[in-house]
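Just the one chain here, laid out as structure tokens, in the form predicted alone.
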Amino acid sequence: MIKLKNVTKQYGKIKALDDINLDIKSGEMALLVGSSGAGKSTLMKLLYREERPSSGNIIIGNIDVSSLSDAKIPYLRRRMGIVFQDFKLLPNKSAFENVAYALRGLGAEEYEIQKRVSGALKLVGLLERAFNLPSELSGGEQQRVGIARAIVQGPPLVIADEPTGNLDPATSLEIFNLLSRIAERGTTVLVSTHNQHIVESFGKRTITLDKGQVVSDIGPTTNNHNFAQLRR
């Protein structure tokens, strides 16, 4: 699913990223983990091409990101559900508005909307939230919300930079779980994450960075799905 192979990323003199190899397979979870400055964010943006490498390829799929030209990042990004630390939700919209945005954006049918939306409300737990602005939701419900949204398209990624960075421990533990929840459903999920506790406590692969280098990938893989092809 995801292959970096030599992938530096450098801000002058800086090295950021410094000569990264990741094999992460289809339908496995994998923890990110790293202090701050340790390289987690950038790799995360590089992998949905905020960021563009200083060298190496990334591969999601059979999609070189690396290369991939401006007018295709969009259609890149519809085929992976993105996570934020901040939850990035529209202030004005219910968690219903929020979660349905995309899809009205793509002209999807009003039925297909009902349908999906409801559907990863549910999933999330938050059906009977669905009508609730964001400043009414606590913030791990609001991270549910920012989780919905992230698979209502039902990508074959998910990639979540510190999604439980600004949450109290057990709902940061709620949120970990959810995110298993989703890659058993047969979904590759990407995890950075800061909280030592919850990921020696979680069982899951886990790729420490230090420094812009992986100093240790350790934890279970699992078997390969496939991610819908994009053509540059």
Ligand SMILES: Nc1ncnc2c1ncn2[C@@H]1O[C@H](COP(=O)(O)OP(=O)(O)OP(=O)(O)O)[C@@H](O)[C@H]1O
The other form holds:
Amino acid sequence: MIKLKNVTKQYGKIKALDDINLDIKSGEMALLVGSSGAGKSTLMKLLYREERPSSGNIIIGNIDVSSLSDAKIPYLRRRMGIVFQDFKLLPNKSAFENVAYALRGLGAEEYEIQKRVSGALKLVGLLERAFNLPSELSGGEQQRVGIARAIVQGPPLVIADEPTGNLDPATSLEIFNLLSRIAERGTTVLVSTHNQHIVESFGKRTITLDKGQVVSDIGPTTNNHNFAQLRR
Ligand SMILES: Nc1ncnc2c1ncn2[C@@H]1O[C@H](COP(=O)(O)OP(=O)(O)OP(=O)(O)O)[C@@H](O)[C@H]1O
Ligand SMILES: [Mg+2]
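Go ahead and give the structure of the form predicted together with this ligand, now that the form predicted alone is out.
What follows is the whole complex; the chain from before opens it.
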């Protein structure tokens, strides 16, 4: 689903990413960790083409993101959902309208909008808050709206940069469980986090960046478990 080949991103003299090679499979959930400045956000920005790599190739599905023309960026972004640390909801629109926004922009039929938005809000457990404004929702609920917005078009890939950075530990775990359920439905999910507890308790593939390089890539523990069973 996601392939990075010898990807380097340089900002002046700073090498934010240094010769990254990665392969993330369809339907896989991977956690991206590493200390502040390690390059996590930079890697994600390359995936949704907020930035271009200085060298190397990035392939998402069958799209060569590194050489994609600017005119085709909307085409790329319709195939991925992006979840932000600060939610980035429209403050004067209801949860429903936040989730519906891109569909309306694409000129979808009203019945289609109703069906898709209700489905997404139901999946994140927020159907009963559909007509509340973001300011009337808790942080965790706002992030669930952010996730509903990310999945409403059924993208094969969801990218979340520190989605729980503003949330307490219990709410963070709920959000990670939700992302995990989305991955189980076949969506590829890439999430960055500083939350060591989640990394340890979650048992997902964990890619660690340090100074722009991949220094470890381990798990998921479920596979280790299978491996142990195979050896028996
Ligand atoms: N637009 C930019 N211009 C110059 N340097 C940048 C730019 N964006 C990022 N950097 C540098 O690239 C490096 C990686 O930054 P990045 O934001 O990817 O780190 P991060 O792992 O997301 O950190 P954090 O955990 O704090 O979010 C840092 O040294 C940062 O200062
Ligand atoms: Mg970051």
